[in-house]
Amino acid sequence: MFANTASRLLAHYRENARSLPWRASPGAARTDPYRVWLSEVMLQQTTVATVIPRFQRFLDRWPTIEALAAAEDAEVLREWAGLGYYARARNLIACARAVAQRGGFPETEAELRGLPGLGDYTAAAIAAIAFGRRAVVIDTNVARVVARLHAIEQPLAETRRQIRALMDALTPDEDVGDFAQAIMDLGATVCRPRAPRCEACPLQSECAAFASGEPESFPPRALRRERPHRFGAAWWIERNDALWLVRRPARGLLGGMPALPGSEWSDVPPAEPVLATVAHGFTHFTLDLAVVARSEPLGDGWWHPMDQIAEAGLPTLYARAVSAVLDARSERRAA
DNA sequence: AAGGCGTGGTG
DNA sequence: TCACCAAGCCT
């Protein structure tokens, strides 16, 4: 049964594989490890549609891992701006330099797992897709597909070992890169979290969740905690058509990224008059950021020309804050 | 080991 | 509209 399951997945993949800039055509035993690694890191918790153009820009700018390893930190962070989870960019730099130093990527899952930013999933994916090494590749798509195939009643967080054993049994000894991509594609496009398209699924006849009549109810959703709401102020310091920017501390929220200087987050809104306010959602809290005018530069920073603000590499929170102020200003001018 | 860590798309 | 979710990793 398991061998047939993998065969059906592979056959479905060969018919339906999406053409993606980092993906070799089905049947390729190996794929350029630099492309696989770069795309896999970008795809950590980030959608394919978002990654495609960003991957292309990175590859155009730094065609090899040696080129990326030689880049300035600030330039890599600038190119990453807007992608989120900025620790990935910091790890990307460290990983590129470690790999360039040792003369290329290691080919085993265990060695890959030791590189910065490569966890269980990414190390397994690179071993399988780039090097054709058998590895048990489990991302959230795979976990969901397997949980539905077996109608597992517990939340995923409680069944990691069971899912892993089932996926190990499902994983073939050959075509391992295609197989990993096949089952992830199935999860992304057919066995979706909501509104699964069971009518298009090659595994329908062997799926316990489908047989139950309520495939969407597997796996059960874990209860989520409420996101707190916070407030903050950012200082708008403008002089000679330039804006005063600072770099945030290397660790923590938006770590290492350029930003408007500002207050710590607070539980109450600022009392001062504001130029504009933006509401922004983070993973674990929502933020109302009020932009407040100041006259004197604060902290270590630099003057950034206003007409080049789009190239400053601001993370989305601050890019939106800048846009909000400029929009308010042009509306006032029009009035 | 449970929580910190971004952002955009969607059903 | 808005809650949910994404090719997770790190501490």
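Keep in mind the model is a prediction, meaning the values are calculated, not measured. Definition used throughout: the rigid core is the maximal C-alpha set that superposes within 1.5 Å between two forms. Numbering follows the first chain given and starts at 1. First, how it differs from the form predicted alone.
- The Cα shift for residue 56 between these two forms, taken after rigid core superposition, is smaller than 2 angstroms.
- Comparing the forms between these two forms, the C-alpha position of residue 266 differs by 2 angstroms or more, with the core used for superposition.
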Given for the second form:
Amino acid sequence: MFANTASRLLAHYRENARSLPWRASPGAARTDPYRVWLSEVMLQQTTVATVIPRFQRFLDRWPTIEALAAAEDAEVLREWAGLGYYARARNLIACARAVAQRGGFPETEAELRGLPGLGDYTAAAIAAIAFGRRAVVIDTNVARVVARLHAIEQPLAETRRQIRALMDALTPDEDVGDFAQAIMDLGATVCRPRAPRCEACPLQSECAAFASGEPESFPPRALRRERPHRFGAAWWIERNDALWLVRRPARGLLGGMPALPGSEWSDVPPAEPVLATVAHGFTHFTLDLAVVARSEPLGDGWWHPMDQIAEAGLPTLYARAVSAVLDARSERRAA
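For comparison with the form predicted together with the DNA, provide the form predicted alone.
There are no partners or other molecules in what follows, just the one chain.
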């Protein structure tokens, strides 16, 4: 069964593979591990549509891992702005330097896991796609496909070992890179979380979830915990058409990123009059950030020209805060 399943999936992939800038065509020579690694790091928690132009910008600026390893931290973080989950950017820098120092990427899954920021999935993906090593590649899309094939009735978080064992049995010994990308594509474009396109699925005949008549109900969704809510204040310090920016501490949320100076985030909203407020969601909590006017520079920072604020590399939270203040100012002038 498993060999036939893999063969059908590979045949479907050869006809329907997505054309992506980091991917070789089905059956073609393997992709440069730098491109595979960079794309996989960018795609964590970020959509393909968002990553495609940013991936190309990174390659244009740093075409090799040696070039990226030699880059200034601040430049890489600035280029990463807007992709979110900024710990990934810091790990990206550390990993690039580790790989450059050793003279290239290791080829085995075990050695790849030893690089900064590479977990089980990313290490397996690079081993399979870039080096043709047999590896069990499981992302969220793959886990969903496997869970539906077998009509697994528990949430994915509770069935990781079972999913891994089933995926291991399904993974062929050859064409492992194409197979990994084939099943990822199937989960992203056909076996979608909602409204799966079962009529287009090459595995429909053996899918237990399809046979049940309710494929979308597999796997069941885990209950979401309500995230705590926090408040913070950011200082708006403007002088001579320039805005005072600081760099956040290297460790912690938005580490190393440029930002507006401000208070620690807490459970109590600021009592001062605000210029604007933006709501933002992090993985483990939500935040209301109030922007408050100040007159004197605070912290170790720099003056950034207002007409070049888009090039400051502000993370999404602070870019939205700046836009909210400027929009409010424009509305007042138009009134």
